[in-house]
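Listed next as structure tokens is one chain, alone, in the form predicted alone.
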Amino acid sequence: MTQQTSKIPISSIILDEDIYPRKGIDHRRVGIFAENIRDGFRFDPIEVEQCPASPDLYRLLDGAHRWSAYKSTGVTEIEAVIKDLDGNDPLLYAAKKAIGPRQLSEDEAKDTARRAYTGNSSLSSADIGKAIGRSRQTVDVYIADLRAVNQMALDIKIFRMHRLGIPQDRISERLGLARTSFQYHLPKMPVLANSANGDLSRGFTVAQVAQKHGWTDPMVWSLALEGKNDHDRFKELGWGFNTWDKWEWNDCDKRFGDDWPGRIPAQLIAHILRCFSKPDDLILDPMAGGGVTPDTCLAMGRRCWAFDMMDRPETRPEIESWTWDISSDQGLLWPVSAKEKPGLIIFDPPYFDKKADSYDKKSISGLSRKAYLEFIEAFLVLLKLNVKKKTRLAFINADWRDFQNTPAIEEKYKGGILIDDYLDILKRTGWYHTHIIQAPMSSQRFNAGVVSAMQEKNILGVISRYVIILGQEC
């Protein structure tokens, strides 16, 4: 650990209760220290670290009573050791320093142990015990219930990823588990399923079972619909099946996927799965966003490998972290090395310029028109190199016209990206379409004020969206 000693303004130091191991400040002790300071007594420097969220501030690691005493005597600067903990837990470091003058009370020790474990479940009982001055066995008692909940949460993550067909080595890596630890969890999977199935058989609804067991609705649907054909799955889910090549819904099914920019209806994904894949097929979603595709795959009995640049290991462990970076020296890279190849790819990229401000800065939505189309072309080439000859591609995108404030009669082709542009790129990269399905976006995206202004100026808005189904053979 690096450190430096310097005088810093006392006003720039805060007491962060998140990393303070004691229940409060002992004001009697502060008063004694203040008297000592007035008598000319010099204390050891306090210890601080820079606040993670506010680099101009420092939070106390050791010396809360000395700091309080100096403040009460009107001192404006204080001598401090500025610590760099190099990733070590600041709460446990502060706890270890606090037991120097006097032991933590039983309540303080238990509270600190529980807070430390909650913040970092990989901490061992021995490590926590050393910091708070308690034995490993005592810490085990302190955190037994938290550990049980954490293990259950881990089991649920494994169950979900296992259900989607993600290989064991990738599950282990994603969850930070050693292979030996992973093998310990696998036997619990049937027990989890039996418990939920038992409640379903007793007449509990999917939503009720999900709430009781801490599951997501799609996970429970994967059990409730197991063994059923696609027609019956649709019926159970309350989805009508569109027989024709126009798929239209006003709302997204909120049971599937997170609230996300450009959220797509689960009904649309389900139609693609029903028409162009079979149960247990492997589906690839390279830009999974809010997770509609893996959620729908659970309900439809498909396996799914999903990737996205937004890493959410706690809430979306099944969506593996990956950024498709065309600017790297090696060009676009494939995220996994696996013998099995997907039978269907659902490629729903962030649309050009739409909601660019809502996406990550690295999103392709914010690229220039030229760069966006170049990325699409490079990505389609990469797909061909990493999938089977019979793999189908469902490419979802929309016309983009810069219609803002422009009457329809004045619009020009230049600058737009239309379905024709995508079809040209697809054919050029060796993908040949078999179906072009209309799947318009809801006109409810436009509020009444916007619609009124558009009508006054004869502006035509865009709700067109297409699902283009392609193969690699003419």
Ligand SMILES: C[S@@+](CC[C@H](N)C(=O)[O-])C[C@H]1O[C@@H](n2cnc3c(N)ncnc32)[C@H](O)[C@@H]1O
Given for the second form:
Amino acid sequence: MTQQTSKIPISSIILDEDIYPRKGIDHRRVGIFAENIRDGFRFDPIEVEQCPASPDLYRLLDGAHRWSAYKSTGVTEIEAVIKDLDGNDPLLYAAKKAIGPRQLSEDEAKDTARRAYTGNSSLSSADIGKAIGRSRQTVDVYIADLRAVNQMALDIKIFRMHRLGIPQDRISERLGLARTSFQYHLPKMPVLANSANGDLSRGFTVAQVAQKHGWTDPMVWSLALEGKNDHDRFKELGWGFNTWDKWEWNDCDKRFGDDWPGRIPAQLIAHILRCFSKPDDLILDPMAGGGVTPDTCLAMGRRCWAFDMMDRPETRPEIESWTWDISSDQGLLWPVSAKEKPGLIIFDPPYFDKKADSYDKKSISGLSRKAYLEFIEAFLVLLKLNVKKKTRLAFINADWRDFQNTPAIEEKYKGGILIDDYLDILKRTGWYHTHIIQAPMSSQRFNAGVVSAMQEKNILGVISRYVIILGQEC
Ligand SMILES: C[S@@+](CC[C@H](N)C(=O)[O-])C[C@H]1O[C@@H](n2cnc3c(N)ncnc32)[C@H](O)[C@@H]1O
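Pass me the form predicted in complex with the named molecule as well; I've looked at the form predicted alone already.
To see the whole picture, the full complex is given below, headed by that same chain.
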């Protein structure tokens, strides 16, 4: 097969240690090559690929010694094949090339195998072995400890997703597992639970057990509180119950959910769960963000399917990747084909363009006011088509007014999106509210300087936020 070669500046090529399989350059070899070049010998072209981080540069795949030799003779351009590896592992490709002229040393082979596996744990020992010139069994030994840690991390993910009631086919797909290998992981789940339960019964705290086992706190809470009723769960978690329809907290409970733009307090989710769902109910969070809902569901003994456009398979495998896209050819689609339908939906969309800079470009926070409201309407219709008649909706939203530099007296009627705008759409789409609960955001997020500037101009900021509880019967 003929290969396209190009002349490229030597200065645009780098040796990227991350994909270099040898311990270092053999300077004696470079010296010999340099002499050969001066004597007029022409070497085969080197191989490079574009650097993923800086497309103006190329990184070496094959020919580090030839490249060094050309450089040392003062040549400015070098003949190279620019490869497109099409998703193949560059380190293993470079290793395969390197062992052509000389086998990797034991250290180099082991190190390359470990680095390749760390970068991509779905690589098989046989594939790694082929690239580095070692048997599958040898590679198994090289990476045994890494594989064990990886298996444990995988089991923990499966445990969490399984406990949240995500069906096996979706867990397998999300974690890149063959359906058959799932059967191998499932029997390990009770063992994982027993070991954490054992530590809890010996008096270790939830945080200590979580740290020891590499679990998240909410996973341990889900075991520690198993069998308790909601009232006792609240007590153990240190949450008071707000009896009235005003729920207010200054802080998010840091044990639940990630630091996320627009994060809501776990206490707020827990109140929704306690008042409007039962243990083991299936909860749906279509825009789950930092994962407060699934975390709180674990602590409150509810199952939860969560989705978000921001995909974090490593840290948040339970939040399945899904973009609700009204502009797609097929319109808004439902992400799952499961027979089971949620009993409660907790919908906490971006509050119009608030935090738009922090979310993905395709977030609905980037839409115009009109398009945003159209999305909300289409989404509420889609929900109705895909849930049970008895399913309730907890719609969380805040008043949006463009108050930034505008004294209250100058704000215009149609400038904002207020609770009545949402209530109109909700009614129009067949969602009828039973409760409007005030759940204001903390005013502490405004710093003192901003507050005093607002006071000078009579600006009225927004901290109003509502949890609107709805059903489908009027
Ligand atoms: C207000 S945040 C949710 C915060 C979450 N309740 C928490 O406490 O962490 C809104 C979320 O909606 C997601 N989002 C916005 N537009 C979306 C879309 N079209 N499809 C899926 N997710 C979207 C954003 O990525 C963001 O995480």
